[in-house]
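To begin, one chain is listed below as C-alpha cells, in the form predicted alone.
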Amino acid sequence: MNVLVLGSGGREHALAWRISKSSKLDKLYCLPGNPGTASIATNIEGSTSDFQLINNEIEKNSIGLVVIGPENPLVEGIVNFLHEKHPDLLIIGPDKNGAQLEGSKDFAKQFMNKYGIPTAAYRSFTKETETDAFQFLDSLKAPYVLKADGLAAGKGVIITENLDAAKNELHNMFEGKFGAAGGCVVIEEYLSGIELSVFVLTDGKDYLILPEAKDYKRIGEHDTGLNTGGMGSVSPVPFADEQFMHKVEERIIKPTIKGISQEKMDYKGFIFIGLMNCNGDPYVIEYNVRMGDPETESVMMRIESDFLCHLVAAASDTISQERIKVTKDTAVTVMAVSEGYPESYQKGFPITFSENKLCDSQMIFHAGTKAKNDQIITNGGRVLTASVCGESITSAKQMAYKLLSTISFEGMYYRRDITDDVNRM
C-alpha cells in the first residue's frame, strides 16, 4: 500500500517513522514533510490546505491510505472533499462534522454534557453579551479560565488569577485578539489537578487505546513562563494506573464514542482527550481530532505492532479486531526550540548533528528545519526532538539528554527539567 502522510512537523516525522517500519507498506509519502521525513519518505512540495494539488498527488501516486496530521485541513473539510473525490479512498481523520470537537470549544463542550462526560462547568459568550460574561466571571473563584472558541494555533486559552485581567482579556478577545476564533469565548470554572494526554484510534464505532502521555506546555523549568506548542513529553506516565484508566475509558472514551456514533459524525482517526486527573477522577479539558506534538514523538517510539495495519483497520470499519502491542519501557522526549519562541525569534542558523546511531529506541524528530545548500538549517520555533525509549523515566531522561547534546545551533535552548515531576510522583 502506498501512503500519504500530510503534514511537515515533529508529529508528522514520528508518525511517518513508525508508518516506514510495517510490512505492509509499498511507498511512503509526506506533504510537504520535512528534512527528517526525508530520510525514510518521498517528500511532496506543497500547502496542506491545498486540497486540489493534495488530491492530485493522490491520484499521481496510487495512494491508498491518507494520515492528515495537523488540525486545520480537517476542521476545513479535507476529509469531504477527498471523499466526494474518491469514496474508498481510506483516510485517517474525521469529516468536517467530526473535525468540530476541536474546531469549537462551544461544540465540544456541548457534546460532553449531551452525553454525560465530565467536563468543567462552563458558559458561552459573544461580544454582544460582554456584559453577562463579565457578572459570570464575577460569579466564578480564580483563576479564571477563557478559551477561544476557534482553533488559535493552540494560543487561544488564557488563565489568571486577576479579575480585572480577566475581563480586559475577554474584551480584547472579542476585538480581534485571536481574530475569528475568539468570536465566541468559553469561559468555563478552574479544574485543579494533573494534565494527562489519553489518544485514541477509532472507526466511529469501536476503538484501540494508544500509549498515554504527559507534555510539558511552559518555556521555563518548572513550569514557568508562557505556553508554548510543547516542549517535552513522556509515556507513560506514573499515575495513570490500570485503576485511573479504566475510570478513562468508562466515564470519556466509551461515551464519546457512543456519542461520535449518534451523531452520525464520518469520524475515522485520532481522538485526543486532554484530561485532568482531580484526586483520582478523570475530567476532559478538550478534545483534539488529531495526535499531540509533542506527545506524539513519545507514544510512537512505545508502539510494537503494526501501526499501519492497525490505521487501516480504523479508516475501513475493522478496528474491532486489532490488538496493539505496546512496550512497557518510558519514552521521554525533549523539545529543542529557537531562542525567543514562542514570542518572536529568527530562522536559518545552521543545525550541527554529531555521529548519531540512531536506532529503534533513540530518534531525532525533525519539526521546523528546512534544508538548504546541502545543510540543514532552523525554519520554526519548535526545531527538533531528541526522543528515548528506556527502562525507566530515570534512564530514559539521561539518554534523552544525552543524545540532545549531540545536536547544536545558535539560540538553542530546551528545559532541563522534562519528567522531574513525575518521578515524584
Ligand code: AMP
Contents of the next structure:
Amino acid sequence: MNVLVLGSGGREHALAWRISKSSKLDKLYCLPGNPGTASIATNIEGSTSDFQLINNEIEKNSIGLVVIGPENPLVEGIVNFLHEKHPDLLIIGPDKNGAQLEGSKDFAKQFMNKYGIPTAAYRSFTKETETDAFQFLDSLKAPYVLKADGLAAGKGVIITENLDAAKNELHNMFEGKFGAAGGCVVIEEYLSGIELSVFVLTDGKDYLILPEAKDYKRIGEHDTGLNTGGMGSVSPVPFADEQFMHKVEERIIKPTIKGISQEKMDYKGFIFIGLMNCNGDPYVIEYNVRMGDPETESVMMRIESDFLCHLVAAASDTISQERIKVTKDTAVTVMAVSEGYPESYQKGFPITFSENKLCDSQMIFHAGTKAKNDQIITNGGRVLTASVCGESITSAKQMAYKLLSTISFEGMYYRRDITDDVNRM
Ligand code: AMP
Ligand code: GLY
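Would you mind giving the form predicted in complex with this ligand, to go alongside the form predicted alone above?
Then the entire complex follows, led off by the chain already shown.
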C-alpha cells in the first residue's frame, strides 16, 4: 500500500518513521514533510490547506491511505473533500463535524455534557452577553480560565488569578485578540491536578488505546514561563496505572466513542484526550482530533506492533480486531528550540548533528528544519527532538540528554528537567 502523511513537524516525522517499518508498506510520501522525512519517504512540495493539490497527488501516486497530522485541514473539512472525490480512500482523521471536537471548545463542552463525560463546569458567552460574562466571573473563585472557542494556534487559553485581568482579557478576546476564534469564549472552573495525554485510535465504533504520555508545556524549567507547543514528553506515565486507566476508559473513552457514533460523525482517526488527574479522578480538559506533539515522538518509540496495520484497520472499520504491542520501556523526548521561542526568534542557523549512528531506540526527529545547500538549517521555534527508549525513566532521560548533546545550533535552548516530576511520582 502507498501511504501519504500530511504535515511537516516532529509529529509527522515520528508517524512516518513508525509507518516506514511496516511490512505492508509499498511507498511512503509526505506532504510537505521535512528533511527528516526525506530520508524515509518521498517529500511532495505543497501546503496542507491546498486540498486540490493533495487530491492530485493522491491520484498521481495511487495513495491507499492518507494520514492527516495537523488539526487545521481537518477543521477546514479535508476529509469531506477527499471522501467526496474518492469514497473508498482510507483516511486517518475525522470529518468536519467530528473535527469540531477540537475546532470549537463550546461544541466539545456541549458534547461532553450530553454524553456524561467528566469535565470542568462552564458557560459560554459572546460579545452580546459580555455583561453576563462579567457577572459570571464575579461569581467564580480564582484562578479564572478563559478559552477562545476556535483554533488559536495553542494560544487561546488564558488562566489568571486576578479578576480585573480576567475581565480585561475577556473584553480583548471579544474585541478580536484571537480573531474570529474569540467571538465566543468558554469560561470554566479551574481544575487542579496533574495533566495526562491519552491517545485513542478509533474507527468510529470501537477503539484501540495507544500508549499515554505526559507533555511539558512551559518554556522554563519547573513549569515556569510561557506556554509552548511542548518542550518534551515521557511515556509511560507512572500515575496512569491500571486503576486510573480503567476509570479513563469507562468514564471518558467509552462515552466519547458512543457520542461519536450517535452523532454520526465520520470519525476514523486519533482522539487525543487532554485530561487532568484530580485526586485520582480523570476530567477532560480538551479533545484534539490528532496526535500530540511532542507526545507522538515518545509514543511512536514504544509501539512494537505493525502501526500501519492499526491505521488501516481504523480507516476500514475493523479496529476491534487489532491488538497493540507496546514495550514496557520508557520513552523520553526532549525538544531543542530556537532562542526566543515561543515569542519571536530567528531562523536559518546551520545545525550540527549526526544521524548516522542512530538506532530504533534513539532517534532525532525533525520539527522545524530545512535543507539549504547540503546543510540542515533551523526553520522554526521547535527545531529537533532527541527521542530515546530505555529500561527506566532515569536511563532514558540520561540517554536522551546524551543524544541531545550531539546536536548544536546558534541559540539552541532546551529544558533540563524533562521527566524530573514523574520520576518523583
Ligand atoms: P487547552 O488548550 O484547553 O488544553 O488548555 C491549555 C492548557 O491550559 C492545558 O493544557 C492546561 O494546562 C490549562 N487548562 C485548561 N483548562 C484548564 C482548567 N479548566 N483548569 C486548569 N487548567 C486548565
Ligand atoms: N503537546 C500538545 C499538543 O500537541 O497539543
